[in-house]
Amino acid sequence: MRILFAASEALPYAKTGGLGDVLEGLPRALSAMGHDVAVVLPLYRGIGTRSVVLSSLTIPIGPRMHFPAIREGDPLRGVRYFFVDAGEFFDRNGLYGEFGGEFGDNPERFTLFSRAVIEIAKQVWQPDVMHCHDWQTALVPVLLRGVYGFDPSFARIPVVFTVHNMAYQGRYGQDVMWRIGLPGHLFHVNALEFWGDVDFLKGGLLFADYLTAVSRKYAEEIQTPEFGFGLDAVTRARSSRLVGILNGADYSTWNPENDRWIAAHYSAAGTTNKAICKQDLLRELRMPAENSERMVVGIVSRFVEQKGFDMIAHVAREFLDEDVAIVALGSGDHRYEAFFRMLADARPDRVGVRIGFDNVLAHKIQAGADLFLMPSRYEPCGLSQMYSMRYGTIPLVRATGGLDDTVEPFEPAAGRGTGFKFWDATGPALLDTLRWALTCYRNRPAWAKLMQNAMAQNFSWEVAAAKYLDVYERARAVRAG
């Protein structure tokens, strides 16, 4: 099967979140299974390319014509990469914005990108299925069925559309219809119109042949008012074409047996060296060595309300009254950055914090911590809890989205389970679960069993890729009539 991916980011070229990981892992897994796979990305600043495939496309964006080139990069693990070269739109410091705000012309930028994806599918690399991701490519199915519907080249090519986070919808004022040059019939309640605005994500949900969400639980949650962000009626209406598929984990990078960033390697067969990694982590954050005898709680995250940091703030004093130490890495909302700095200033003996992103430290936290904390208010999939289990670093999560799908509560008497979960999105519920985890931690045989259970989990991309192939076949059957 020939599968064309379209997305606004993909490792190793561009990443701001989990989307970049998915667009590395899934295409590679499908290629390894023998399929022809290509990925289309914007040519952001700093990306090197190999050759020009098309010197110029003619693409209308509102009242102006644009002439992007299509370039090709070197294949990586059998996957081809095409880039839309439109310097006026993509040769910038940020992917979506800078200085904490979005670029004002993001609708134009990603409309041009979506139109270019369609032209690549027609002129350069014709696929059997197109797989689009999030609002930045939601116009691909809208354009295919609402503008290019006359073109026989696309009559039998289905579009699968994946929602990674319903909170980000690409919602703009009605004037965007004129700015990006879409016909008026698409500004309709059964198309892009949403309470008088234009909603890109809504268009993708309505016009794609099949929809996927990045976990089974999240596919259910986005059909509810709490997690649908206003579009729950749309997802419920399309529930027969909506499938939840858990993202995979890249164990070639996140594996304590061969991780190049950690102080010592270890495996489920022998976890002794994890203690060396714990000592190294404490040294890295200049924390007292005596913390090696405590439960070290690790956090690697964006510091935003979605991630549940208000719950931690609510019980921070009681949290640190327990026999624990905290190591945290991340950046985001200034109030949460300030909170973690304040915590580290108040308790430097127990708290180590680094604001920003540090890939090496992220690996050291996964290997050196005992518990990995993810108290998210919502979490479509989550990857960090999958990585932490492979490192024998036990996840403590709120039961939502992919966190609920991947973590099984530990039952010491039965020897079952892989972590700890709480349901109520409150500080006290989090604190109670931490105390239960501490009780288990002090029972060394039980904790050793818990580590073995966690490290035995397999969330590899091969499992997810097989499920996506099934969705692709279903979408092709729909398009074939």
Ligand code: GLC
Second form
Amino acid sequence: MRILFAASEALPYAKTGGLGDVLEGLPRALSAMGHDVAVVLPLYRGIGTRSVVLSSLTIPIGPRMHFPAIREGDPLRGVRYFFVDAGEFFDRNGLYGEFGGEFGDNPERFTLFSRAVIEIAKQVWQPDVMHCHDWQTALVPVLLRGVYGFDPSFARIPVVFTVHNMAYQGRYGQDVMWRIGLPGHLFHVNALEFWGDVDFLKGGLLFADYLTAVSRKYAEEIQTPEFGFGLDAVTRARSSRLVGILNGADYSTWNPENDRWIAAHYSAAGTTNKAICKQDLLRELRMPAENSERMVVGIVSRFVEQKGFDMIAHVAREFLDEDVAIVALGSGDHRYEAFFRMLADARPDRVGVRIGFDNVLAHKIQAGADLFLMPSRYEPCGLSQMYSMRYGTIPLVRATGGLDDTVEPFEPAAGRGTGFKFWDATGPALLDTLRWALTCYRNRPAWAKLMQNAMAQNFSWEVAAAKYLDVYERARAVRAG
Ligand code: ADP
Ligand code: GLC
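Shown: the form predicted alone; wanted: the form predicted together with this ligand:
Complete assembly follows, chain above in first position.
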């Protein structure tokens, strides 16, 4: 099958969070299974010059004409890469914004991108199925069915749309309809209109042939008011075409047996070298070496409300009264950056913090910490907890979305389970679970068993890719009528 992916992030070119990992792992897995796969990305700053396959498209965005070129990069593991070269929109610092704010012209940027994706599908690389991700590409199905509907070349090409996060909708005032130049009939309650605004995500949910969410649990959750961010009625209406597919983990990059960024390699058969990784991590963050005797709690995250850091803030003092050290890496909302900085200033002996995006340190934390903390309020899938299990770094998570689907609570007596879970989204519930984790940590044989269980987990992309293929087939059947 020929599968064309469109997204705003994909490794190795662009990443701010898990979306970038998924758009590497899934295309790779499909290509390894013998399918023809291509990925379309914006040509962001730093991606470099690539050979031109179309020198100029003519794309109207509201009152202005734009003339992006389409470029192609070298294939990677059989996957082809096309880039939409519109310097006025993408040659900037940051993918979505800078200095903590969003770019004001994001609706224009991703409308242009979506239109260019459709032109690629028409003129450069005709797919059997198009697979779009999140609000930035949600206009692809809307445009295909609502504007290009007359074009027979697209009638049989299905669009599958994956929701990675319902909280990011691309929601703007009504004037955006005019700014992006979409016909007025799409400003309708059964299309893009949402409480008087324009909502890109809503359009994707309504116009795609099939929808997927990134875990089984999240596919259920987004149909409820609590997790639907206002669009639960829309996902409920489309529930017969909505499938939950858990992301995979890419063990060619996230594996302590051959991770190129960590101080020493180890595996389930021999974990002693993990202690070297722990010392290296403490050195890297200039923390006292004596912390290697303590349970080191690792955090690698976008610092946003979703991730539940307010729960940690609520019980920070009691947390650090326990015999633990904290290493945290992340960036995002200034208030969470300030919170972690404050924690490190108050307890430099126990807390190491780095604000920023640092892939190498992310790997060192996965390898060097004992516990990986993800107290998310909601989590569509979550990749970090899957990675941490492979490193024998035990996840402590709130039971939501993909965290609930992937972590099984530890039962020492039975020797079962892969981590720790709490249910109430409160600081005290988090603290109780941390204390329980510490009790288990002090019981060396129990902890060793827990590490073995976690390291034996296999969240493979092959399993997920097979499920996506099934959805692609079903979507094709829908289009074939
Ligand atoms: P989300 O997509 O919501 O951010 P995931 O757990 O799915 O959450 O994916 C997060 C990914 O981004 C992981 O690969 C993680 O290592 C990476 N990541 C998050 N923050 C940082 C950071 N500050 N530096 C390096 N990598 C990060
Ligand atoms: C989103 C979600 C995260 C998920 C990732 C990849 O960023 O927040 O839970 O793992 O997408 O699907």
